[in-house]
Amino acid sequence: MTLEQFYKGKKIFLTGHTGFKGSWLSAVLTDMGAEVKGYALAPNTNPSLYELLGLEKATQSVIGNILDADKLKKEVLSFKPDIVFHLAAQPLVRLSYKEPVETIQTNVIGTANLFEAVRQTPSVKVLINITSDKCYENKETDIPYKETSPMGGYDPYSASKGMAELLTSCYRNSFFNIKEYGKSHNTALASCRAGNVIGGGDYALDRIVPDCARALSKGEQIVLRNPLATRPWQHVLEPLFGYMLLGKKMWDNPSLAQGWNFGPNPSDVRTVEDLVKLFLKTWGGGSYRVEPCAKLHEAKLLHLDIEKAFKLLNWRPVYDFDKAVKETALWYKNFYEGADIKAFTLKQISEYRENYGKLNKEID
């Protein structure tokens, strides 16, 4: 059974559906024929990918805060979803220094609120909490982090994601224990940690790809804070298809309710400067300068070990670093040149699905 066949007709509750990754996931799921209900704050960027893709018409959309436990529970209960993907979060490291308490509340208490709502909703068979590669205690060595590596977090954002992982483990042991599956509950709970996700439609502040697109669209130089920092870059569709594959497999095999890494191949862990140079080449011009800023700590080195997903899920990345950056740059170039960006986005999804199917025939 292909992913499309599995998700067609499934009822999916998606938190954070108005954000960057949430918008892409909403577009993929609705394109596959799933019934999607989203719960999130209103889009907080202009432009907004969610609005550019017309997703307010394609999904059931509830504008709400995951800290509003009563409203969240009401929406989950009334929808009776089959699968829940939790993406709602405060996702920015630098903003977390300015708003540490708000970041922790959203990323930890908000997650607990969703778990409690799901506990009271018997229809949910699969619950997947999306955290971050930054949940690990990052010692900034060349050793990639495995799913069994210690949780940590230097900055408030990273710490909040480590906390969210500990919370997930707590609920999986205490309330969604696999030994009690089919007895006291029917929900399998997993968590997913993705690498640095890039792709069209991200307009958040203090992220290198949106910074590149904004600067180039105005004929300005791109400003780099940490040009030699390395990251596990991957196109946004890579982890999303990983999450969906995990959800499909957990449906029949709840023992897969564990923590999972979805990142690029080791050769695609590259520097910020590498990304910017390729972005400029694809764009067809432009320049950058290095301008170190205030000394807020940001990790300079981060690698993920994806062997577990490769062996147990038979998942593997489809696009290499060059392809991921090129597809991303082409999205923004088309947007600023006035192309039909919804059609272009759906074309990118279709092309990725075709490549995914060729590479992962045995998965489906």
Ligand SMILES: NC(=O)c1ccc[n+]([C@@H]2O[C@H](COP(=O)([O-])OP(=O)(O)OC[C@H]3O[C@@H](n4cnc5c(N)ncnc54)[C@H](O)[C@@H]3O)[C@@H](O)[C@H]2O)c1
Given for the second form:
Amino acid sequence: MTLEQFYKGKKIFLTGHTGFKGSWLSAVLTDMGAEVKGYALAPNTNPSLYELLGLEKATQSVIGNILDADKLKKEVLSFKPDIVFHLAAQPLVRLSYKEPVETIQTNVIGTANLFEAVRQTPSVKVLINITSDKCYENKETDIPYKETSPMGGYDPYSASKGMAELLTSCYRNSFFNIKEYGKSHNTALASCRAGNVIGGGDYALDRIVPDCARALSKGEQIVLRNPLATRPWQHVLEPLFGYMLLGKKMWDNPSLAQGWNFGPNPSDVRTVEDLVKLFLKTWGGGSYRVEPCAKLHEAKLLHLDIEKAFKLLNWRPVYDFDKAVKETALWYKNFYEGADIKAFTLKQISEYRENYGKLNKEID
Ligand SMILES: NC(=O)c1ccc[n+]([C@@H]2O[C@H](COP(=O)([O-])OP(=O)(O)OC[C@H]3O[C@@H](n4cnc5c(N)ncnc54)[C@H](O)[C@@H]3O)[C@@H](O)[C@H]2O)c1
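For comparison with the form predicted alone, would you give the structure of this protein in the form predicted together with this ligand?
So here's everything in the complex, that chain up top.
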């Protein structure tokens, strides 16, 4: 069964549907014929991918705070979802230094509120919590993190994702225990750690791709803070298809309710400067300068070991670094040149699906 056949008609509750990854996931799932209900704050970027794709019409959208436990529970209960993807979060490292308590509340207490809502909703067979590669204790070495590596987090954002992982493990032991599956509960709970995702429509502050797009669209120079920092770059569709594949497999095999890394191949872990150079080449011009900012600690080296997803899920990345950066730069170029960006995004999704289908044929 293909992903499309599996998701067609499924009821999916998605937190964070107004954000960057949530908008792409809503677009993919609705394109596959799933019934999507989203729960998130109103879009907080201008432009907003959610609005550009007209997702308020394609999905059932609830604007609400995940810290409002009663409202969240009511919305989950009344929808009776089959699958829940949790993407709502405060996802920015630098903002987390300014707002540590708010970041921890949203990313940890908000996650607990969602888990509690799901505990009351027996229809949910699969619950997938999206955390981050930054949940691992970062030793700044070349050794990639495995799913069994210790949790950690230097800055408040990373620590909040480490905490969200510990919470996931706690709920999986205490309330969604596999030994009790089908008896005291019906839910398989997993968590996913992806790398730095890039793709069109991200307008967050302090992320390198939106910074490039904003500067180039105004004819300004791009400013790099950490040109030599390496990141596990991947196109946004890569982890999203990983999450969807995991959801499909967990549906029939709840023992897959574990932690999973969805990162790029090791050769695609590249520097910020590599990314910017390729972005400029695809854009067809522009330049950058380096202005080091030593005030706030940010991870320099992050590698994810993806052997587990490779072996046990048969998942593999579809786009390499070059293709991911080119597709991303092309999206922004088309957007600023006034193309029909919804049509262009759907075309990118359909091309990715075609490539995914070729590479992952034996899986589906
Ligand atoms: N973008 C990346 O490179 C990346 C990498 C690793 C992990 N992640 C994780 O993926 C998820 C999605 O990230 P993104 O890049 O799409 O972020 P984003 O900022 O674009 O979207 C965040 C979403 O969460 C919602 N949200 C935030 N606070 C909320 C609250 N209190 N109540 C309800 N909704 C709230 C927002 O409204 C938005 O819909 C996050 O969990 C993030 O930590 C992202």
